[in-house]
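Below you'll find only one chain, the form predicted on its own, shown as structure tokens.
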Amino acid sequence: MAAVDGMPDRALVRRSDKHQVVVIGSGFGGLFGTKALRRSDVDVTMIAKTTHHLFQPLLYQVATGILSEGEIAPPTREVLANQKNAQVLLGEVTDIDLEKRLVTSHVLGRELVTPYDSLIVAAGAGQSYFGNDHFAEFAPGMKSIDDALELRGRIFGAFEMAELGASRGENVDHLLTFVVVGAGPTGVEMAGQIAELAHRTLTRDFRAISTRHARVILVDAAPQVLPPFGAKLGKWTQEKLEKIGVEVMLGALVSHVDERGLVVKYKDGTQQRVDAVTKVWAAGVQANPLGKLLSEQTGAPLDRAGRISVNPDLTLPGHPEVFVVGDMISLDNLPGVAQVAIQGAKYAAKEIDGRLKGHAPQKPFKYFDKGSMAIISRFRAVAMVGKLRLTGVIAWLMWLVVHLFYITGFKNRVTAVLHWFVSFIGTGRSERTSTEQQIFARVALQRLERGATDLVSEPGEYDEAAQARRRAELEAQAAEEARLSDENARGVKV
């Protein structure tokens, strides 16, 4: 029950005599991994910096106005309330002392160090820009839900500015072009949700502007769409997207973006500028740095992603109580989807419970492939299982099916199946409100020197001087609205 040495004010004191799993991230790897545990003598502390678990396929959902954020993202305390082995701490995760066995977070100038006896890392990936990371300030990714938030203030606000400024009698095409960047699934998913959002849902909702003369442009560097699911399945996808009104443009490479634009280079060398305010970027994912500082403790190599290479039994060289699962792992070629998170996260929990009840060591990892899926409008989609193909309404279908079963939550589903009717069967969007903190905190909280760390005191920091006078002006205050009811006073001429 002691801290760890030589750190009392800085450790995190050990819940009990238990073996003490720390999980790192609160996405499918770290969720599924506590999950997990629930039933092992064992005390488990998840590390996350943030209080939800996404669920991230469906995030493009909340860009476009179809979800809530909160529909996606239910709190993780909530989720693993009922867990009583499991604990959940606020806090990013700076530093890990593989030889003290040490896990340091920070939030808010706080810092807390936690111990631990297996680590399971399921930090997960963010978004790649290639070396370009000034790109992100004009073009958002999509990997959390700041991220869909300030899409969806940037989308719905390109329209409203464009109503404005055609009342004004402007040219307003580069506020009614919209640009993804990535042919992947979710770029794919994206540009097919903004050309029904301009094209079928807005078409009545202004006058000054005529929404189905909006550009949607899918670029990508790649000669088709969707590589991963096959040429066959990639032509099908772009025929579907082109009728739906999105430009598709491949052999494309975006090298510059600006406020109001970006440009693409063709392989001949020509390069052409698109004119548009809002850009989504889509086109790569970057494992979590702390793959980079476990690499540089165990010499473990890193891909040009980023990600670790680790033992067919997901743990790392010269430390078999270190468990790395999900988009952060090199190991067989394994995408980065979340089955591969779930599967692997299962497999390091169940390593755990069954060392500490003296089984014999699991065989290798082994994944096993349920398929990939990725939606291009209503009733549109492509599926492929194994060496099914599947296309049209009965792959949108699927694609419905198997996303609903892993909504977290019976309120979540419900909620979802309700807005998707709303969306695909009739015309409307349920969750269209934005506003400017969405669009501009991001980049706000930037230009501060330590974010979000500088709107806050430092712990310890208490002026009981001031708090006593504000308390005797709310008190006073309080003191002469109550006056004012009971005298019957308001409304009186004074």
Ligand SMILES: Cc1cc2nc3c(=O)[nH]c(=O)nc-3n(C[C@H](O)[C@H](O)[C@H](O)COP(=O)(O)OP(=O)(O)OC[C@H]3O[C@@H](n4cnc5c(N)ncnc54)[C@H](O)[C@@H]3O)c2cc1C
Second form
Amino acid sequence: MAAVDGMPDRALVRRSDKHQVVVIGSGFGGLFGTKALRRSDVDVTMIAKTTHHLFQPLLYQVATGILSEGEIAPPTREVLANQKNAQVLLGEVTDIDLEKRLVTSHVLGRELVTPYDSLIVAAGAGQSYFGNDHFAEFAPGMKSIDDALELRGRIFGAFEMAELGASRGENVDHLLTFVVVGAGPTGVEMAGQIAELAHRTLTRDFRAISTRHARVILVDAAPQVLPPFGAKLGKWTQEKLEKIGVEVMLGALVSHVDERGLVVKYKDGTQQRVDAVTKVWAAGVQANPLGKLLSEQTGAPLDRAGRISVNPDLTLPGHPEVFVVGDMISLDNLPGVAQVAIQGAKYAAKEIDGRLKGHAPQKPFKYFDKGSMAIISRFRAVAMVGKLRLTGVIAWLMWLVVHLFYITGFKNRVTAVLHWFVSFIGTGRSERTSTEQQIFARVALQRLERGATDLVSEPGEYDEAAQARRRAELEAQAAEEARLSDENARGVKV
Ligand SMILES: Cc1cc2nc3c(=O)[nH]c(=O)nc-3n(C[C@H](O)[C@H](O)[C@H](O)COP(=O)(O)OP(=O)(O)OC[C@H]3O[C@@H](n4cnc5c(N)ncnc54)[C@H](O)[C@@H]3O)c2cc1C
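For comparison with the form predicted on its own, produce the structure of the form predicted together with the named molecule.
Following is the full complex, with the preceding chain placed first.
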């Protein structure tokens, strides 16, 4: 290891004299990019703000109690354990200095600056509330494990509160109404699963309420469901959703959200209020703010969703050593899907490796579309593969095989199959556990000025003397506990 001249004190020393690749993000782009460099003569440092890789397409199954969070979010460190040239560092990247080739990251007040020779930025996208960020308090999005667990708590919690209210003779319609905003694949899948939960899984579990009467409403401002799947598949999907009891409200723009419900506005100006305690926001994405940072330093324009324009080889103008991949990029109208991130990251890794070996540059990045699919309910899905349009059981089986293939890790595949068996063949849900903290922690953290950092001591604030006192207390307490047991003194009147 060698220290780097002219770097701030907090800079990480170079791991070796090898070419240093920094990868930002442990999602599809980050993980597949890092893996693609496993045979290259480089050191790879992956910096990500979570310790796991997240299989976002199955988040809705964690939210509705089918899968556990571990099955779709394996620890990145474990996934990369055998890749000796890869190091994983926890941290939220807050700055990228393209001039000095430095990445600054933070975790709970600890700062780290990491130098790079090549950089792959794969920080993905977040939820967009189209300028109404205050909706987030009452309508969580579906982007992270925290979101999915919070939604699980809210969904199952709503049934609990309804049972309680109904037992006291109260009207609980607002508790038994679930609204999903956004009729893209995520919204469709989420609405379908809540309907199955209410109308099939939970029917025997409550006494004061009938979960069969729960309303599940799918709302979208667009005139059809699943626009990217075309009009025909959209219509088919809507019919099947309605068949399993989902009410579909189209042309309905959400204009207000509060604790007890939301208001939608139609094109003709009419408004409608829906009383629903549980709202799920599955509409709109906004690229990671790191895109703006890169845009300011390179002049590369951002589109409306904050995605940065990249060169045809996925690099930034004037910075051939910096690649941006996945949901963050705006290139040739590529969709925000996992394959764009995976293929882009592999392309970037190959280019880095090729340059070190003196190979000629590759041809511009070309996306190979492997198709799209969305599940509606058990045994029903829609799929588009090339010109082929599939519906029903065949599409559902395809969905099953593809998702099994892409879930990371053998043990996760095995347990996911077991849990799918429980939910799809049986009527159960294996993961119904939820806690109060799951439901309220996000909002509580937001109310702290500096988020989670407010809850921990600053580095260096460790109080040696207090810790020594505490240790002495614990030792004395343990000695007394042991004495009481050894002398059979418990329960003896003092
Ligand atoms: C609910 C849902 C369902 C989806 N369903 C499908 C589907 O069925 N099929 C499909 O193809 N696609 C689907 N997608 C889209 C797909 O998941 C994304 O296109 C894909 O994840 C993009 O990969 P990425 O690497 O660009 O970003 P991500 O996979 O989102 O990874 C971003 C990574 O960057 C990290 N990160 C973010 N900011 C920072 C920072 N400042 N510092 C450090 N790390 C940071 C994140 O923690 C994460 O590890 C779905 C997405 C969602 C949300």
